[in-house]
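Coming up is one lone chain in structure tokens, specifically the form predicted alone.
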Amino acid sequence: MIIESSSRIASTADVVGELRARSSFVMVSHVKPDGDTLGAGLALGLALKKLGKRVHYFGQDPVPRNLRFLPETEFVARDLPPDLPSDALFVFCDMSDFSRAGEFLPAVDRENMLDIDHHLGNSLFGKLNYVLETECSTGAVVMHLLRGLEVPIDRDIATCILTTVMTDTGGFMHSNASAEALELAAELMRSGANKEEITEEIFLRKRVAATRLLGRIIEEMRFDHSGHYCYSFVDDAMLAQTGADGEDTEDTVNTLRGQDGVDVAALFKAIEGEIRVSLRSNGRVNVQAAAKHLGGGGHFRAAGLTFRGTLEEAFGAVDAALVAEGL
């Protein structure tokens, strides 16, 4: 792959041009994808079928359990169809590096590259880079493309799009959850998005093992730095133990970070010989620039990285990391 950046951020009708110049498309979704990665992608993949594109879906990780429900995911697959044509424009949602597509995406010439995001930091891989930082998720970003596009919002569509802003706002927790964020979230429930049926599906329905893996997490909380900082780990053995996988950490970060004085939680993934780490922040500290130190990116309250090496010496390295950045 090519690995030059540019600098430049484009237009929307930058993008739209190029959207609308296309005949085929890839919609690329990070590893461990999320309601952000997945929701932008199917919902612009929705709207070029509309306009009688052709769109794949391109996912190294299995789609997890809980947005399996969104429409299209039964076509989201590690390989791609022989045919495709080699001027196909790749579409990486939600990563501020083609490298989080993980190692099974084919080589893709920086020319068929579009680049959309919201993440602070992105490194503008794309021959486009449509990146919103002030938007709440990709999602959102997607959203003005859509309009762009003239495509009517369907109700799979505002699905998809309020999924990644349920998903990015903590379902309208987190501080990013702004008046214009809400406004979309009406205008999104209006054009036929159930709020009800994806939070179900997102944030309440848990499986027996996830809770019990949950309270095995809790058991090893520690705190440091006078209350201010909690961190736990989860390891292939907690899972063997309560029959829970890799999916059922999701979000338990933020039980973490719930706890009374605490401004930085971290949840230590030590599964499959990798070491993945989640940072949530009340905002007193800059946790993406934490994570940046370290290989890793995200948001201000929230990021994530990959540590190389053992468990304790992941403690060590995150804790001086987030002391860099005033914990």
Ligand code: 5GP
The other form holds:
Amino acid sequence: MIIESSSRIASTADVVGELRARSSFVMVSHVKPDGDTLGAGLALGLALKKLGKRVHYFGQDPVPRNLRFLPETEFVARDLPPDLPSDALFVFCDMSDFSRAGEFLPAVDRENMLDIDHHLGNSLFGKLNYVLETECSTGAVVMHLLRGLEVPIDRDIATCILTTVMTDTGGFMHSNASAEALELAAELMRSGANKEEITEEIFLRKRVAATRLLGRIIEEMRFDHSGHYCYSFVDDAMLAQTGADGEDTEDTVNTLRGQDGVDVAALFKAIEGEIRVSLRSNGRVNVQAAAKHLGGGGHFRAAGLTFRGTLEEAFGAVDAALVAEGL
Ligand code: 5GP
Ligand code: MN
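What I would like now is the form predicted together with the named molecule, since the data block earlier showed the form predicted alone; can you produce it?
All chains and molecules follow, beginning with the one already shown.
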């Protein structure tokens, strides 16, 4: 019975009730944080602070340079305060499983876990699981809670939520940029969200090193499956050559996916002894299902995984997983 009730999706009222009942919170973002995991957690954190709650932000990896303009990011840390109350609620944003928080997060009792997400195939690991797969971003999911909490949406909260919408829709370009997503964005702009700043910081301004790295990735681009599949890689040598770092690889996979005739793209990132793979699809092939074969996850059109083995083995395994999904 317990398993049955805990595996259901919680109602907005239940989650709002839980948030009201607790006094301390840890907003947890996933490893290699993006605009959605951070924007969603920061927005809810700001709202809870307005209600007089104590809020901490846990993030195993540093906040990427292009997201440091967001409010509260200076408080995101890898350690938790020693005096954290034992009934603090850990709020996991934008992760299909709690392991995405990373190994530095201390063990958390399921009773103290709230899972807020929009991924397909969320493992429903929390006491409460507020997973709305039809929402464009986890921030859009959080918006329902902010309405339920009746917290006024100020400029900072609006900017955090608009960041989640813009990053997860690829600047309103992906298929999840629905009419509802655009309506939400309009509402957030009316609340003072700074769309110009988000656009400049996240989408327009690039480090020169990142652009040089993109050039190298494009040089290494390969095509297979009659031109429907494009893949490339980045390794430590390419980073050293261009002066770029792992953060500068964000988004380059979309350039590969955008090549004429390409349905699916993969970028293999062999950095510091780990191989991370980013997959993108135009909607013909389900890359979330392909990633899942290899222990990863994500969305139908955008997914990722960590591969254990050599780069050549990763190329082969990902190819096979994509073929199994119809590539
Ligand atoms: P990206 O390629 O931008 O790193 O990730 C694309 C999408 O896949 C994001 O929604 C991200 O949360 C998800 N994702 C990336 N890597 C993993 C992974 O290792 N496991 C799971 N479950 N999801 C992932
Ligand atoms: Mn997301």
